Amino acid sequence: MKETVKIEFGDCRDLLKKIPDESVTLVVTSPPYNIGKPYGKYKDKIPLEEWKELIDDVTKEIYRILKPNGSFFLNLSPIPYGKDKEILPLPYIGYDIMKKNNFKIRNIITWTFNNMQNCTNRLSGRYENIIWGVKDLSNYIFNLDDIRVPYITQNDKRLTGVGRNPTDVWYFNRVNNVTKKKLNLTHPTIYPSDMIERIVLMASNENDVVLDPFLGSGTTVAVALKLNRKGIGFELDENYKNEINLRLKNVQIQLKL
């Protein structure tokens, strides 16, 4: 595991620029979006004009450190904000830093869920985006029949190959707190592996670089690790290093079965 999966604690702004330029072909992440998340070490909770520079600052290594065939999938929500709790849409602004740093725009991918919280006095969300930003439009990795999914319609003669395209549009549930709890897991926000193994598989390939600089849980490394890639992750609050561990640790035992 050591040769194939790195992970360092620290400010991934820091962190970030030990890698050498052009050393990694994917990037995945999903920072905290500033709602006051219970991370630990972090707070979650900042002027929103310090969050976008956070995002900036990273996002600009980020550009650096992607080989020319190089994704990068930047995960945001649109939040309540403010008193008033008007909604903010963060994809947005996550979508102007991404092409601020040169990032050219491959697809907005919408995330739907079911498990979450109903709200009283507006529509309860049920999406969160997923903006896939690659350096060159005409040279990126896209494993499209690694991903494919079944056909609608199962018999029409038409239809060839091993499936349909999944579209921009995709269901995955969050990962909720008793599934957390069987896992032994305390993160509050831990990403489906199903989704990440998707956008993994379709964005590099074997022993690949695939680097998580807001790694929280450890999802990314682990699945970078069951798909024969190489994990990178950098986690501010050391108190999540045991959960990392046992991920890795379980992904290991399925692979040796």
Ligand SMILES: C[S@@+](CC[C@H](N)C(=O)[O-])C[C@H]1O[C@@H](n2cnc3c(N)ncnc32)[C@H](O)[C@@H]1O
Second form
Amino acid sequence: MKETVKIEFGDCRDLLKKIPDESVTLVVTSPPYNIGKPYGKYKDKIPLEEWKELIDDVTKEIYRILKPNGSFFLNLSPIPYGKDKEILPLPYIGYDIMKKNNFKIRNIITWTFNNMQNCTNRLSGRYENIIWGVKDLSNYIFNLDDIRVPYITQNDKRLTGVGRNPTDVWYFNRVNNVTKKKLNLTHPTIYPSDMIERIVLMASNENDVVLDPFLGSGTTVAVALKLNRKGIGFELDENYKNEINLRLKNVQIQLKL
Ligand SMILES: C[S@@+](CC[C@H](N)C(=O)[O-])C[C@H]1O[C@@H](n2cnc3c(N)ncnc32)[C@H](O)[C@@H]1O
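Okay, that's the form predicted alone, but what's the structure of the form predicted in complex with the ligand?
Shown next: the complete complex, the earlier chain at its head.
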């Protein structure tokens, strides 16, 4: 595991600086959304300008470390913001930051789910976005055949049998408290592993380096390990170390079976 997965604890803005230029194929990440989640060391309520600066600093470094055919998947969601809880579309801000840092946008994926709180004074929020940026629109990895999904109409005569493009609207349930308890995890915002599997399969090849600068409970590196990629993860709070190691151990057990 030592050779294929590397985890470091600290501020990803410092840790990213140690990664050589053009050495990473894929970055997948979900930064803090500035909504007051109890992450421990990181205080998830900072002035908006500071938050933008954090995302900008990290995006700049990601552009530098990505290979010419590399991809950056940035997951952000609209958030209720300020005294009146007006909706602030963080994906729009993320889009501007990615463009400012020279990324070309390949897709803006809508990730939808059912298990979220219900609102009584507005429509209940049921989506987040994942912005897929590349360095070069004529040279990037897209393994469509590895992520095809079953056809909607099974008896359509034009269908070849290989499955259809999963489109830019994805349904993956969020990880709920029951699942967390079963897996012995406590992190407040855990990615659904099957969604990250789709991204890793479509935008990297075996033995490529996959990095998550805001690692949290370790989903991205656990998926990288499972799919025979090299994983690098940075996390500010060392208290998540056991959780990350547990997830990596579980993948190793699965791989042995
Ligand atoms: C949205 S969570 C990521 C959850 C992750 N996708 C998962 O599946 O578990 C964001 C994480 O970023 C961490 N974090 C915040 N600021 C950071 C920084 N400057 N460097 C590294 N990690 C940071 C927080 O502690 C938190 O665990």
